[in-house]
Amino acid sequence: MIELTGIAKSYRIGTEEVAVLQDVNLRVAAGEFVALLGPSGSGKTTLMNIIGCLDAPTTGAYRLDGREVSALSPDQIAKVRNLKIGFVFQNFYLLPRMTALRNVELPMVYASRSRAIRRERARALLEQVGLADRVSHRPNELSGGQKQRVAIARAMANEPPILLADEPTGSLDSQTSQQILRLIQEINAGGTTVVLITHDEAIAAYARRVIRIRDGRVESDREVVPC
C-alpha cells in the first residue's frame, strides 16, 4: 500500500542545503501497525509528513496504492488525504466552536455525503470510541483523553484505509495513553493500515512492526510482538 524507494527530503536555511531524510526505502502492507521510532530530529515527522501527502520529496519515488503521488494533481492529492489517509495529531486540532458531533462530521462534508449520512456516521463513530454521551459536547468541555478520541472518530469518518498517528498521546497521562493505544489497536484490527510516529519506545511497543529512523535514515526495520 505504501512504498517508498530513494527518498530524500533536504531544506534550504539560508545558504545551507540541511538534509533531514536520505535514502530511506520501505515498504508498508495493508492491515499492517507500523511504527516509526526516532529521536527528536530524526527525520521522522517529515516521513511522516510525505507519507501523508503533505510534503513532496526533493528526491525518489512515492507510490501510494499502486499510484505515483508526483504524478497526482494538487486537487487528486487533496482528495487522497481526505479519503484515503486518517490523521491523528498530539494536539487534537478540534474545531472549538464545534460539537463532537460535528467535529467528526467536518470530513464528511468535504467529501459531499449528506447531512443524515454524516450524522448518523458520527454518531456511531462516537459510540464506538466511547463517547456516545459526548456527541454535544465541545472540545473545552472534554478531558485530553476524549478530545483525541473524538480526533481518532473524525481521522476514519470517511473510512480511510490508512490511518497515521503523529506522538496521539503525547499529551496524555499514561493510563489515558494505554486506552487510546488499544483503541489505535482495535482499528488496525479492523483492517486499518496504521503508522504511528513517536519517539517513545514504550508507545511503539502497541505496533507489530518497528522502524527505527536516525539522522534521516532508516537504521532497522524488525517484526515484534505487540503489548
Given for the second form:
Amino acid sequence: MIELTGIAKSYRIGTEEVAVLQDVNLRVAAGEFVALLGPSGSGKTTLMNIIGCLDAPTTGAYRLDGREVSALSPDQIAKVRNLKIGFVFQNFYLLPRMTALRNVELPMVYASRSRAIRRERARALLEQVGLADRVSHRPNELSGGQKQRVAIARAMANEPPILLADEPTGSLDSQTSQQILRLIQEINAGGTTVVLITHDEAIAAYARRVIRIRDGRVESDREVVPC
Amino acid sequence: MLAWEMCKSAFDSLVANKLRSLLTMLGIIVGVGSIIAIVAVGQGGQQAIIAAIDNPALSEAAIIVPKAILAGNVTSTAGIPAFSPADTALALATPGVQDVYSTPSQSDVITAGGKTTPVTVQAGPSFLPLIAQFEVVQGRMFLPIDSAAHRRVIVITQSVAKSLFGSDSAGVGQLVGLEGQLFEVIGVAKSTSTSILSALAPSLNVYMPTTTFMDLYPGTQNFELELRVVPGYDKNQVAARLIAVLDAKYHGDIFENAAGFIAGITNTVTTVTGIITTIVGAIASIALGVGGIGVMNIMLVSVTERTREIGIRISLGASRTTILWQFLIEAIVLTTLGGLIGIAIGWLIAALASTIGHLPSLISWQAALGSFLFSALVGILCGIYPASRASRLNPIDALRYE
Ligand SMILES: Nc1ncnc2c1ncn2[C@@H]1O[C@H](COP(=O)(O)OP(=O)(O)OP(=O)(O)O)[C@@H](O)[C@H]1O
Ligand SMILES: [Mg+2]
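The form predicted alone done, now the form predicted together with the partner chain:
So here's everything in the complex, that chain up top.
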C-alpha cells in the first residue's frame, strides 16, 4: 500500500545542501502497525510528511495504492489527504475556536458530506473515543488526553485506510499515553494501517513492526512478536 | 454546501474578533453610509426644487410670455410689449382656446382692525385654486360673476387670517383695507401644494378677481397670457398658433411658450444636482477605497495569524481553492456586512435630515443595491490577494509556524 523507493530529502540552507533523508526504501502493507523509531532530528517527521503527502521528496519514488504521488495534481493530493490519510500530531492541532464536534466534522466538510451525516458520524466517533459528554467543549476546555482523543476521532472521520501518528503521546503523562496507544491499537485492529512515530522504545513496543531510523537512513526493520 | 459552511466559519471568525472586525468595517460603513445619505438628500432636493418650479398651472394651461421676460436679466420693461385687451380677444378667437386669463400679482400691505400684514396680492380667474394650488376651507371662492362685476371681494390664505384675525379659520365677512379701499373677505384658503418649500414658508397671499385687480392697480402691465384649451386640443400646438399670430402683429420673434422654458430649467436643475451628487459621491468612494485597504491589511494580518490553522486545514484535506475561498468569503462577508450597516446608517441619516433638518430626502433602492454590490466588489478586490497568499502556503511550514 505504501511503497517508498530510494527516497531522499535535502534542504538548502544558504549555499549548503543538508541531507535529511537518504535512500529510504520502505514498504508497508495494508493493515500493518508500524513504528518509526529514532532519535530526535533523525528525519522521522520529514518521512511522515512525505508519506502523508504534505511534502514531496527531493528524489525517489513514492507509490500510494499503486499510484505515483508526484504525478497527482494538487487537488488530487488534497483529496488523498482528505480521504486516505488521517493525521495525529504531538500538539493535537485542534482548531481552537471550534467545538470538539465541529473539529471532528471538518474533514467530512471537505469531503462534502451532508450536515446530518457529519453530525451523526462525529458524535459516534467521539463516543467511540470516550468523549460522548464533551462534544460541545472547545479545545481549551479539554485535558491533553481528551484533546488527543478528539484529534484521533477527527483523523478517522472519513474512515481513511492509513493513520499517521507523529509522537501522539509526546505531551501526555504515561497513564494517558497508555490509553491513547490502546486506542490506536484498537483502530489498527479494525483494519486501518497505522504508522506511529516515536523516539521511545517502550512506545514502539505497541507496534508489530519497528523500523529504526538514524541520520536519515533506515537502520533496521524487524517484526515484533507480541509477548 | 461547502460554500454555506465557509460563510458560517467566516462569520464565526469575524465574531471571534468583534472589535477588530468592527473597526475594519468602519471605513466601509462610513463610505457606504455617506454615499446613501448624500444621494438620498441630493435626489430629494432635486425633486423638491423641480416640484416647486414645475408649476401645475402648466399642466392646465399654456402660458405665453415675451422672451425678454424669461431671459432673466430684465432691468426695465420698456420696449417689451405688454398684452392688451385686444390681444386677449385675439387669443379667445384662436381655434381650440377655451379661456384666456392672466394672473398678475403685486406686493402690498393689508390692514384690518389696526393690524397690518405684508402680502402678495394675486389676481386670477375663478379656477385659480387649481393653478395656485389652494383650496377654500372657509367661505367661498370668487365666481365668474364677481369677476364680471369687478366686485371687491378677496380670499385670504390661512397665514394672513391668523395674523389679522388671530385664527386661521377667522375672517370671512370681515372688511379689510388695501390701498385705502375696503374689500370683503369671502373665503380663507389652505395650500394644497405638496412641495416641501411651501410647507417651509407658508405664503401670505390675498387672491382677487383679475378685473378687480386691474381697478386697484390701474398701471399694471400684463406680460402673461394664459390659455386653457378645449379638451381634445394640444395646448402647445394651440399656443404655437397664437404665438405666430402675435409675433406677426408685433413684428418680430417676440413671444414664447413658458412650458418649454420651465422644462429647460428643470433639466438644468437635474444636471446641476446630478453633478453635485457625483462629486460628493466620488469623495465618499475614496472613503470606501480607504476602507477597502483597511480590509486588505487586516486580512493579511489574519492570514499570518492563522498560518497554523491553514496548515491544519490542508492536512485535513482542504484544497488550495477551498482555502482561497475561505479567506475571500471572509473578506466579502466583512465588507458586505459593513455595507449593510452603512446602508442602514445612511438611511437613518437621510431620515433624520428630512424630519429634523427639513431637508427632503429620497432613498432609492438602486442606490442601496448599488452600494451593497460595490462593497461586495471591494471585498473581492481587497480579499483576493490575502486569500491567494493563504492558499499558496506550504503546509509543512504552516503547521510548524509558531
Ligand atoms: N524546513 C527545514 N529546513 C531545514 N532543515 C530542516 C527543515 N525541516 C527539518 N529540517 C532538519 O531536518 C532534520 C530532521 O528533522 P525532523 O523533524 O524530520 O526530525 P525528527 O526525527 O522528527 O525529530 P524529533 O524527534 O525531534 O521530532 C533536522 O535536523 C532538522 O533540522
Ligand atoms: Mg518530529
